[in-house]
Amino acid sequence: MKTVRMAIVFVVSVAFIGVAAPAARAQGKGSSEVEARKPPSVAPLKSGAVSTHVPFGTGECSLCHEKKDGKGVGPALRPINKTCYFCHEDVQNVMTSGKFKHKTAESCTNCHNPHNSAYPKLLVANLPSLCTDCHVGIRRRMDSKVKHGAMTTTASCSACHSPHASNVEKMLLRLPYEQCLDCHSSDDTKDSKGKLLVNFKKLLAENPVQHAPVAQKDCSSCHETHGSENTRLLLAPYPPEFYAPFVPANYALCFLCHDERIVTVKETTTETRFRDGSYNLHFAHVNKADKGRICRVCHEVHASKQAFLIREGVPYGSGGWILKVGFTQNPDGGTCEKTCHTAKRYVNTVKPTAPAAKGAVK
């Protein structure tokens, strides 16, 4: 059968393509930076207290000082986590326990107010500002044009890390990999503009091919956990819509892993089993200077059906159709139908050179 020249897919698979070292990453390019912050007054507020410490607020000064005078109750029976630790034993067992320890949590009034506070919990400012005020990298990473709505809720950093010690790196409450689907294993978490977002535990459980780094339980591969420049969190640029002009650094989040070769040379045998012949469909598919089709239009970016993460649909325009993608593979190659062309086919194999006749001239 005569093979055609055909652009169908942009196929994001080690099977398809050569995956390039990865570059350094973006991921929290900062964000490690902390600076030290003035210790904050343990003294009582005269007005406006949200908490209060239960011994203070009833007199019972003598419980952490040598005298019950409030006018005059001396110094501190013991040294500060001492003093907090003859009551709040838990936190002790937390402290003990616990793997990495928070530095700031050496000292309990890094953070607490011992008597009252304007805020609840007897800390001396709100989330997430206590947590930035030390943590300068996350703060620019918060200011960043689009933000994870963890940061935003009442719970900010608490809802994902331990304010004293955990077993886990980064003070996480979990794994990160479980620490992410804690969260988007629903099918009612919606974006900053009410987008509902993917079910990943239901997405993961129906579609047994996985993005490597899904397969390594690694989201922080794709995306930033703070807040990024970038759509979905992204590390790096990747274009949103369906038709996008190629520019290499458009896609400088595939780019990370994949070498962009797949898609910047027109011939190879080599670079891609995606190709007719030695014709590169990839180049293409995707190297267009006003609609080439983005990787997403063929491709699942988390987890598929199909191998190489070829999609069975994908949404196109605002109204929610979906364009069937069609897509079966065969041993020397693959078919695309019902979908942006006529059926095409096309076979990857390069037919050997015949030889040169003896004598022929060169």
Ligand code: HEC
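Having seen the form predicted on its own, could you give me the form predicted together with this ligand?
Partners and other molecules omitted; one chain follows.
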């Protein structure tokens, strides 16, 4: 068997098998780019305030300023965050005990006007621009072709991140898997084209054979949460159709972790078990100049009821007809019922009869 590259470097409490080069993880490429922005004004607004800070509203300027006089209050009594911690112990606790801190939040006025504001929660701008004015990498992601509904709710970034600090990497409020399932466990979430999205809680409960990265709760190993150029927010291309001409770049997503030799070598006794003797049946089905069958024709990508993530059926055409896959696992291989072709059996227990050609196998 060939090796499976696991390009995962998430620090959340899960163990990964055979972890390899983190550089291979396309995730986050460019998304961590941050730019400085002009410090926002913290002067009290004369009109148009949507939120007003209680101690400002009560006119008690001297709680924070050296002087009482409303006209010339002078500088703040203490360094800015200490000014705030005087009353906001809860935020101080998060900022001191949180394992992952937002350095930017050490100066509270980077995001809050201490007096009043035209936005809720004394913020100096609305989400998401409050964040993306500095996080230009994320802003670019949000501009990509495929957008994620999670980014543009009122909560936006704060649906998943703490702006201050948290105990989960990337200042997430919960483990990412839990966040994904929180929103993706309903029967009525639709994508931007109005197509219903699968209910994940149900999917995982009903399908015991789970793809390793799903079982390891790492949704981000295939999806880019903030936005992506690929269908379904995927990290790398994967054809959305039933047939596609074979070019490895089309399957870049699968080949982030699986060796492309699984479909590029015609004869092998080691690269894949989906072979009849040494004839590579992955090659036979997928590696075609015009109508290559894509992985989805046979495999589920998240979870299935059968071994090897083989699906029970696959939607064929836009009318919603389900083409049965009719797979049976045998001790020495498998059988495919008469659906796509006459019933066929493959035997993959054949041992190599001669040493493999140099370089042909790893």
